[in-house]
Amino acid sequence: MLAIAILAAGKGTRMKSALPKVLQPLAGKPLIDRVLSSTQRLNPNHRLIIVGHQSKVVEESLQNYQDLEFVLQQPQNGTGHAIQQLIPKLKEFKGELLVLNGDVPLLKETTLSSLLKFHKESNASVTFLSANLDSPTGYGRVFANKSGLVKEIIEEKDCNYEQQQNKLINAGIYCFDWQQLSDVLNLLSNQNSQKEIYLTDTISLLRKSLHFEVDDPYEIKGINDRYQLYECEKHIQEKLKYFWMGKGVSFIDPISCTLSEDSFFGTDVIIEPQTHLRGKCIIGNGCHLGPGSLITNSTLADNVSAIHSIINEAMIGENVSIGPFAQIRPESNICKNSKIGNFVEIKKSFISEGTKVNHLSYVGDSTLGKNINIGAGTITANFDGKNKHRTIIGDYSKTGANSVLIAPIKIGSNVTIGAGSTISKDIPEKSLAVERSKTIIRTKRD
């Protein structure tokens, strides 16, 4: 039997923000739900989420986890505390109790296996990540034997000279035999410099107390600012870029781009500096991003080109040609051998094979047919003030500069729409359509 406790009540008050710490983006992801992703695969019989901070709005961001519990935390008077919170859920509870921080956003699942596996091998009371630092600034320090076995941690406001120049450092990461640790945690007071209880004093009430040292230091760092944000963000986006530019994709400056943990990318990839993507991306091979590109939640078949250009949850056919300065908005799908020009925005629309958009122009809810030409300037215009209405151009039209087409309209195949022109009405098949006001000319007069 296992259980999860995850360490979420705090209000990070170095982070500056409005936003409880745990739900600060990382690789556009909320810290906490990295936390969760890490214990996905472990089974677990319980999923507690302590809150405190905002408890509320943390509780609303997680509402897509079917499996979670929610225990408050009020006031906060330090993990000790916030741990005897779980005595009444887990009233009936026999295992282990796995505990994680909600800022601690890098732990691989590998390592909890490891830490579980050790823990009951070793049939121990308690196994905690420890880590060996060269700067252990900031942690409580770890006091063992060669064995392993822990006499006692000491938070490192409460350490001496000596004591502090003790590398060996306490993760925050435990794996408790619950019954074992339900019989002391009462026991815990908050005679300390920071009057809080402190749950590594456990640590030496308990029968049997190990740690498990992690081999990646980098994997237990916790975020309490927004420079310990921005060094998890650089340390993610590094690892990102080795691994794809080992898969066959070009970065021309890669400190510039940032990737999402989603994105997905084919070979002979060239992405130019200042472009990033974000959510869940698929790039085909030999597409071209960038510069200053934003690709968003979309797919992009073979050989796309994308310049200056934001694209968000779309649909990108192959051999399509986008930018410089071109919008393609949610639910659009723009065929291959297509052309998206520069000043160009596409709005929930369906573009088909070989028709050219290539400068100036508004196309929204519409469907456009093969191989249109749409001249400088057009405009669908589909909005009447309360209701949006589609566009349909069938194949082989064309409009000229400056078109308004006024929505709902359907113009036929091989159409031709005469410059300036502001049509409101369906055009037939093989026709033109010239709709313009007569020009009035007047002199001035002296």
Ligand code: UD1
The other form holds:
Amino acid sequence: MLAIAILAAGKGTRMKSALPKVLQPLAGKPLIDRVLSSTQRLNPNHRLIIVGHQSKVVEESLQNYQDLEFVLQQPQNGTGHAIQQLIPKLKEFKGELLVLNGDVPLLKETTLSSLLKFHKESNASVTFLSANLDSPTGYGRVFANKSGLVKEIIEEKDCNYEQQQNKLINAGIYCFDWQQLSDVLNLLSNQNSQKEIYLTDTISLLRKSLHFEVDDPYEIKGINDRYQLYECEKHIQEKLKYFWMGKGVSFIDPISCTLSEDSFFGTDVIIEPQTHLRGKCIIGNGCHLGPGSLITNSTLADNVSAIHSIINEAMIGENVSIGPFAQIRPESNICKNSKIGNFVEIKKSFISEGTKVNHLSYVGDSTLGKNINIGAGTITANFDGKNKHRTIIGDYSKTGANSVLIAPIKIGSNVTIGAGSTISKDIPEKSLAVERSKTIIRTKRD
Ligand code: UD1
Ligand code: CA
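For comparison with the form predicted alone, produce the structure of the form predicted together with the named molecule.
Now the complete complex, all chains and molecules, led by this one.
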């Protein structure tokens, strides 16, 4: 039997944030979600989340997980006190308890499997992850003999100068034999510099405590402050860009760009400076993104270009050119060979192939046919103050500069709207519609 407990009750004082530490985003995903995803395939019998500080906020953010059991720790008297809260919950439980720190987000599932395997094979009371760090500042130090048997863990704040020189650190990830742990949990005291009950003090009380050293120190990096958050972000970003460069994506200035882990790229994609991808994006072959574009949860077919533009929850067909300075808002679908030019906003609209919206337009709640030319400054007036209405324009139609189309409205195919017209009636196909006041010219008197 396997139970997993994630420590997520702490305040995260060093973060200096109104948001609980475990909800801080890293490459767009909260720390605790990252920790949870490393446990997904371990098939635990329990996944327990120990919450305390802003517990409601943390619980709410995890509502989409069906199997989580929340355990309240109130007040938060330290990591050992947090695990003491499991005693009533795991009364009948026999087996391993895997304890994860909610602020150690880069841990790999394979490392956890290896830890579990090693722990069981060595018949230990506890096995925990350790690492040898060049700069061990902030971590508890591990005092072990050559064969890996650990005498104790001393928190940095309780170490003397000599003990601080020890570079072997505790990663905060433990595999305990639950029965042996529960026998010693109530023996812990708070006689230390922080007046907290430390989980690390169980190590010297248990029969056989082992450590299991990880190869990649980044995997066990704990996040206590914003600098460490930045270091992990940088690490994820570097790895992602390195990976995609290997698959045929060019970055002109990778340091100025950020990617999400859920984005996928074809080959011969060029990413110019200051370009960012967030959420789930799929980018086709030959796309040219940026400089200065932000693309979120969108799919771009082959050979799309997007310069200085924002694309959010949209589908973009092949050979579409976007920008500079365009905004494509959610639920928009722009079909192949279309062009969305400068200072154009598209919202919740279907734009068929070959249609051009080249300059200074707002197209919202609209369905546009094929090969339409939307003149500069055309606006679909979709909001009557209460409700939103649709605009429909047929194939091959043209709107003159500064046309205003008052929705709901249907404009047939092959229609021309004269420049400056405000149209509030449906226009049948193959017609010209102009609505404009007469120009009056009078000679001035001297
Ligand atoms: C802890 C370890 C330290 C280790 C480091 C690894 C202890 C005493 N120390 O130190 O040896 O090197 O992690 O990153 O365990 N939490 C609770 N309830 C509490 C206090 C904390 O749930 O009462 C949670 C926090 O939300 C956090 C985790 O426990 O997710 C670790 O707490 P933190 O205060 O960050 O411990 P560290 O000082 O980093
Ligand atoms: Ca920590």
